[in-house]
Amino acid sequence: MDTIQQTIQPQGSHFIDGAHVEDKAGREILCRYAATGEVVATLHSATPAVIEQALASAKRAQAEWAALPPVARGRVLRRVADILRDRNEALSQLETIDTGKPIQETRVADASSGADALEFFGGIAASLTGETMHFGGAGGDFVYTIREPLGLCVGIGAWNYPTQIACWKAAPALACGNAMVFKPSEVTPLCALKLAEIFVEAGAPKGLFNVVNGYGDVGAALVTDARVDKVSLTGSVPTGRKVYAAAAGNIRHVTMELGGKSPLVIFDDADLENAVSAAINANFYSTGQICSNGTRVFVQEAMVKPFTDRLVERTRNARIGDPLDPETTIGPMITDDQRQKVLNYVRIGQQEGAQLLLGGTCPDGPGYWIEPTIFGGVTDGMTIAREEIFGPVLSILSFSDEAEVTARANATEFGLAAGVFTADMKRAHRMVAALEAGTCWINEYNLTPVEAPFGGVKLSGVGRENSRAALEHYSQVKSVYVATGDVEAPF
């Protein structure tokens, strides 16, 4: 840990036009292990002259990039995936230190994933072609669309996968020829400011990928300015909310990747390690700390006791330790805030009936620790499977049929994800079309390929990362009509 804290203070709080930043005058961030709690790095936020650098500087270095072609803008793209990869380790170890994450989870979700996102878009850059229609025979009219960039991007990210989330709306938004200044969770403030550099070092323009690091203030300074084209945030709901507000009294583009409260359904004909394995990971990966965990967890009659018997016997196995240590499987939460709203659900989930079955207090000693934590005999009323935990709680339900269970998990205001474990194809396929989530898995969970669509309905957002449609998201399309004969009127 001594080692690796020497490297780990930036140069500078933010990245802006090719080179750290400063300015003192913003107030303190505080980077703190969540291992531990000790302060591992000291920032300062944004203030309003470090915010119009960025911005003016992010604003031309677009014309720059716009003008290249598709193709040397993918090159671009596909040389910092490269870079990525090649310093997995030392970027993993970083996000370790910057979210209290496992090694082993950082190791190949973080870095490596963001790569896979960069290789994707930089190779698909060059397809960015609009379409022709033609109007009558040999000779006539003709409409052609071109598809253009929106121009400046503020992309806000959160706490739980920095790397990921910065790589996830820049390689789409920068593919198609804008610029983006990217602001960090104020918890999480280092690891984009490393993916900056590389951004530079890969060869892009100075200031096309900033990075300003800040409270909510920052991030709401950003949002209003009249430069800004596109505001893609990855949050809470209520944050979701008071940022499309913002954003949409100037009528910019918008994407929202929001929470969840997302039901993971197992029929009595699944296979039970399988689906005891998808609800470990739906729910202690990372802690618990994502926004598309499979958190109610409903169970046919049949399968309760057999379930719930394997998977409280394998969740014990959960090592929690040094999160740089391979061998470690739980790490800390990423603030003693975020743990105490956790154990205040933990407590609440009691006191309103629920089994405890495994789980629900802290280990001793430094740091943001809690346990992987089971509870039985929930129901649909309680709170701990109404409201959005964040952290390592699992919550098993019971259901008898199938209709049953399809309206009880479509009966939430989230809409972000959703799993179906069972051996009936034909019913899993009818129970997807019938979930209202926009992103659905059969017989698994949680895995989000680059190439795939990932977003919500209801209140988990609007808009998708990712796969082709991100590029909708990003650009935009202007219809040219051509006219190849005399043109009438009236008079």
Ligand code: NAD
Second form
Amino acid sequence: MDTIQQTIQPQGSHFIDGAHVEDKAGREILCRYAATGEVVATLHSATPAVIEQALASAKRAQAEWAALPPVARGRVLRRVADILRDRNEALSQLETIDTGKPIQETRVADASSGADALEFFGGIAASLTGETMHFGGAGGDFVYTIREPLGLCVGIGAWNYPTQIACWKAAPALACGNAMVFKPSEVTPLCALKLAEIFVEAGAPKGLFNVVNGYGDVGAALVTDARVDKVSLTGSVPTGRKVYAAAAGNIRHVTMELGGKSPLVIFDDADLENAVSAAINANFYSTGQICSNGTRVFVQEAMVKPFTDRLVERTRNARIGDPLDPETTIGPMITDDQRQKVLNYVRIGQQEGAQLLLGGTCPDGPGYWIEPTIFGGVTDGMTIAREEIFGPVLSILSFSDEAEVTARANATEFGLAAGVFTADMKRAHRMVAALEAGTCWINEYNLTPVEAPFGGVKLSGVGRENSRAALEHYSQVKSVYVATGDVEAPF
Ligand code: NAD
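Next, give the form predicted in complex with the named molecule, keeping in mind that what was shown is the form predicted alone.
Let us now look at the entire complex, which starts with that chain.
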């Protein structure tokens, strides 16, 4: 572990105004490698002085950045993307150490999806324009609009995708001419620091993308600062409620990417192997720590037995082990706390009468491991079918017809995502039209290309990330009325 520690320990806990910053007066953050529980880096939560420095420097940088030609801004973002791709291997290893996710995943899903966002929004930066509306024909009055940045944006991240979350927020924000102060989750503080270094290397003004590490109180201090124009949070619903309420105090813009309890509906005409593959991806990728996971797997009655048998058989092939081994397919949970929370749900599932078909226990030894877990015979009222577990726990629920399953799929306070597997395309489109979810997949699950909007309805959030839709959430429109004649007045 010595070598990991030497390369992982950042030069400072924060990255502000183009440099690493340390203030040891802040509360300690012990960064542990989830596979072993060993401390690989020690950081300090931001003090008020650090927060002040970050906000003041970002405010300065925003003015400089917004004054650049949009095409020059786009070029910087695309350079960041190039560097992310060039260093994908090193960044993937860092992501694996930061999160415990298998290297097999991080090589394809993290720095690379961050790069996609930077390329997409870097390419779009120069095409952001306003509109013109004419009144009374040529030579008459008209209105033109100016698409302006919001100013200073705060991004707050969850632990599961530290690089991707930072890029999904920074890329559209910066493309629109904003600056960002980003606070990673306190359990994954490393990756965003590296991203901040890369922004400066790519030519971004110092301070444009600052990273402050810290606990929830640091997030709260950022959200309530009067200089902050927008807050984008990826996190749980309870945190979302607090951040949304705090931002309301200053009537600030928000994007809320929150939790879910999404349905994956499998009709008996679906391709069995594809449906099983999707259920595996929708529950066990990143050891189940994905907001959009399809954790309520509704299977039509005639399909329940073949689906369950095949799912259990294939899940037995999961390779739990060293996340840095390319053959490993299941890593540990992020922290022991999170594992205990998941184990508690497993116990509740059994107590409430669900059938534990696979997993549910922890392999011996250090690290925060838990086996992929499958429950059969789950009913809608059970706790494991209602609450977000955020771990590798899949519930199989049976259904008889489309109307019934649509109503049951929607009977949740969440609305992040949903999936439908069927050979009948008319039924698939009819169902997704009726499903209350921000993102739906037909005969797939959990693919989130940057070109497509991503976000939730109901308690799962407000706003959209990715795609052109994200631009609406990082810019505002000024309307300018231009008169060409005299001014009429009543007296
Ligand atoms: P969390 O809500 O505990 O923490 C999220 C972030 O908010 C952390 O950085 C935390 O320090 C910060 N925070 C906590 N209290 C705060 C406060 N009062 N003010 C400001 N910031 C505060 O979430 P988590 O446990 O890190 O992540 C798991 C959750 O995130 C799950 O619910 C999951 O579904 C959700 N998530 C959603 C998406 C999405 O895109 N919709 C993606 C990933 C994760």
